[in-house]
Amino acid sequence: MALLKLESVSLTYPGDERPAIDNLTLRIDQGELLAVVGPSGCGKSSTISLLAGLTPATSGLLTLHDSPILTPGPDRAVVFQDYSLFPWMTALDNIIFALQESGRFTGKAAIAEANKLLDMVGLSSYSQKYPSELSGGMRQRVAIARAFALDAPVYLMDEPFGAVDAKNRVTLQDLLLKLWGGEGNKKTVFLVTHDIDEALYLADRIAVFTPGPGRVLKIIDVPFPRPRRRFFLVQDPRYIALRNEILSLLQKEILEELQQVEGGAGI
């Protein structure tokens, strides 16, 4: 069942001439952990931007339970590139914005969920830390922890570990299946990537979006049972053709858009 719907949705921001995404349609189920990849300036963030509530489309319909999505909501949690971390507040305090703001933790009970959450990221001895004295890659994941606060049944991610080291990235990672599979109904998750193994171990499905303005060229589905294990994963002959398709897919898409700018400059 179809719980994030985008009917043929266009989005021209004021004052461009070419539309960041053109006429997109695409259907994420209720549960679903969805990765999106492809080329930079396709239109992944301003997708993201879309579900969320704050960019309008220019055309079409975005719909949540078949309801118009015109403003944000704690229905949806969104986790930026930009760690988006108040900067006046320390890691701990973010946290317990957060939780008390979701309505499910207060007093005592937030600070101590917020500290499990800190421990969860691994950063447990940085809770009286403001942003500016945290790494990039700690800010993010104290974003990722406040985003798990919200407890919110769908989860929109733009490139969440791009800023993060490899170990970490990659128990952030294990700890998103951790929060997607939850107690009870799954979390439905839209997760931007340029990493296409990390959509591969990570996604039920994989959108391949095509050069600007952003369009879906195919939807792979994953087909890894799950558990899923790293190391048996990548030498998988059908993960290895997987990702040779998309890569092939993506170079493909990139050669003739190049192509065709060279064309219209008369290269």
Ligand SMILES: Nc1ncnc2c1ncn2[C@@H]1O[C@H](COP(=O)(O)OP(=O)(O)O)[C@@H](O)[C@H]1O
Contents of the next structure:
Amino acid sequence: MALLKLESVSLTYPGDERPAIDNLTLRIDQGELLAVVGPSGCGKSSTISLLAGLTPATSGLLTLHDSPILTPGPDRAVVFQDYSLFPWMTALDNIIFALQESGRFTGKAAIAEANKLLDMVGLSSYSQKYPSELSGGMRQRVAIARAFALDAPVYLMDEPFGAVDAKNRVTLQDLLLKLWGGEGNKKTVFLVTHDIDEALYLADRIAVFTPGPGRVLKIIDVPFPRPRRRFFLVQDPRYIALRNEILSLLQKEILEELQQVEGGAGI
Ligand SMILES: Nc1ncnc2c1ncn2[C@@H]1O[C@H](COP(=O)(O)OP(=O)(O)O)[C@@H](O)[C@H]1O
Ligand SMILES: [Mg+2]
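Having seen the form predicted alone, the form predicted in complex with the named molecule:
First the chain shown before, then all remaining chains and molecules of the complex.
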């Protein structure tokens, strides 16, 4: 059953002529992990912002459980591209705050759980650091631990591992899978990524966006059973074929867009 729906959604930012999103229709099932890939500027972050209830659509309808999305809510945890941490709180306090906000932990239990989450993202020795004292990748890991602490039914993640180094990225991807599939109560995840291998490793379906204004060019079903094993996956001929298909979709669209721009400019 579709949990999140975008029906003919368009978004033009005030003052902009060109829409950022144009007639986007997309359904995300309960418990699904949907990845979105697309060229930069195609409206991926704007889609997250709409789903988060931070930006109103210019037209069309967004719903969660068939109720219109009008405001942010505790039912949706967002991991932004640019780390959504409170700069005046230590790494640990950022997570404790999220745990208290989720209503699941208070007092000593919240401190213990926050330490556990920081440990999960490999940052137990940085608990007393403020965001400004951490590297970009570390801040991103705290932001992910903070999002996990919220334990929301829906996760909206905007290139959450983009700033993280390769080794930690692999660990965090597996943590995300654990969070997603844990305790018989599957989360619904909308994951924007520029990493095709990440999308193929994590997702049930991949929505390839056109170069913009944002629309779905193609939905790809990822056929690999779970648990997936990276080593075998990347050697599977179907994996290689899907990877090539996505790459060529992205390249073809970018080339056509460039040709149109050049043609339009009379070059
Ligand atoms: N707050 C904003 N105000 C005006 N225009 C914006 C804003 N955010 C994004 N845009 C524009 O909307 C388009 C889509 O941007 P974005 O959603 O950030 O794309 P992506 O995340 O795919 O790179 C771009 O042309 C961008 O310049
Ligand atoms: Mg973006």
